[in-house]
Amino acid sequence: MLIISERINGLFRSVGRAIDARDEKAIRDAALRQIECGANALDLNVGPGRGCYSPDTMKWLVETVQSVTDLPLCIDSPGVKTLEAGLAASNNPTIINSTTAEAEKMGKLFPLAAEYGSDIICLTMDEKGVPNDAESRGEMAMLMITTAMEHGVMPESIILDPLVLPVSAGQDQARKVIESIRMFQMLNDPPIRTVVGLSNISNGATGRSLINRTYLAMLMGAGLSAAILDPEDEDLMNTLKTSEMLLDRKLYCNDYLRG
């Protein structure tokens, strides 16, 4: 499974103080200690309140974490001068985090998907917010699958997100999810890759290290390809990797936790 951390990420105030400092060691040190625990991939986002200076937080950010490891770098911005800055500093294999449904979103970002040769998240929701069901999350994947089509994105370029909501808001979505990972592998063959950012599960909510690690459980056996999470949590990287081996996806050993 694709394991992609979400810690460098200006919300987290010691990323934000070290993107502000422009503090490289900061900045190098989470990235290999991310690795370390053991992300395949790195979500890149520079944090709210940065203004009219993303794009260049965004190329120096990139250009900061590329210069310690060759991962995929996921680019995350609602900005698209701040998405395009990363994309064009980036010398690693890239993923836009991320488009919605709405046409607008769409027009602009597919094309930067096709132009700099990157993967794209597509979360299912447009301008009326996340559809209520499984088979409306559906509906909407397959528009931005033939909407990407059209732009010159492959589906294996695709990473379909049906958008996991706080337990604590809405008990039902979680149940709702899980059903849509399972539809998703329908639309498409081969299937299409799959993605969620997994602490919005806990969000708001008490013991959230082991509502996420139950609900990721959950999600690999419904066939679920990648998640942003945080793999500093051992006990949630511990679940991921007995995951894969009673799934059949690694070899049992004795020591498969040490993999």
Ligand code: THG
Given for the second form:
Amino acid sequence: MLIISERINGLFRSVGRAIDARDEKAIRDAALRQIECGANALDLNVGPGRGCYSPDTMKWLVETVQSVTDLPLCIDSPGVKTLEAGLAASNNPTIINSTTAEAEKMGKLFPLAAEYGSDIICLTMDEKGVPNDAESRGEMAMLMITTAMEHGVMPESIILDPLVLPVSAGQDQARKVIESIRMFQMLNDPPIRTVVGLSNISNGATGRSLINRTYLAMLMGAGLSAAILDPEDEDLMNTLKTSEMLLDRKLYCNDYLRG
Ligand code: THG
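What I would like now is the form predicted together with the ligand, since the data block earlier showed the form predicted on its own; can you produce it?
Time for the whole complex; same chain goes first.
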């Protein structure tokens, strides 16, 4: 399971403040803490409201984090210029987070993925929004896979994301995302990797940690290969390790929670 930490995100107030103050130590310490907790990649997001300063801010964020780790960096922004600034600054392996199925976006981001040798997350949504069921998400994923290949991006560089929506907003979507994870694995042989932004599920809900870890176990059972999550949530990480053990992806032993 690829564990991508969600916590270096300007959306969090303390991180936003550290970004604005260019506080390298605060960002480095946060990265090291998340790695210590088990992250094996880091999502970097400058957060909303930084406008035209976002590319410079992303460059600084990438430079700051890669000064303490060689782990893959998941460059997270809706802006093409911000994504490109992050890719150009990175010496570490990268994951572009993300392209949608919008033609204009794919036309810019797949060539960038090819140029930088980067992996790329493909979100199954377009200008009309998120498809309502697993079949339509599967069709959209197929369109993205073929478009990627036309631009020289191979299936092994793609990670498909069905887009998790808050359970408080639409309860039927949680199950449809699980079905999408199963469906995505049937689109190619060998199966293309899958990812979710796990904490989206509990946005606006109470008991967030319990919802997050229960959903993670279900998604892992459906074959999920990566998740953007909070590795500092110990209950969540214990659920993750237990799921890996039960799915026979990790050897059972008495202290299986330790590794
Ligand atoms: N797919 C992909 N990338 C993504 C997402 C996705 N990146 C962003 C997001 N979703 C994943 N990251 C987060 C980060 C924070 C939260 C949820 C998902 C979160 N934050 C608190 C909130 O909004 O209530 C903020 C709490 C605070 O301010 O301290 O829930 O789906 N590819």
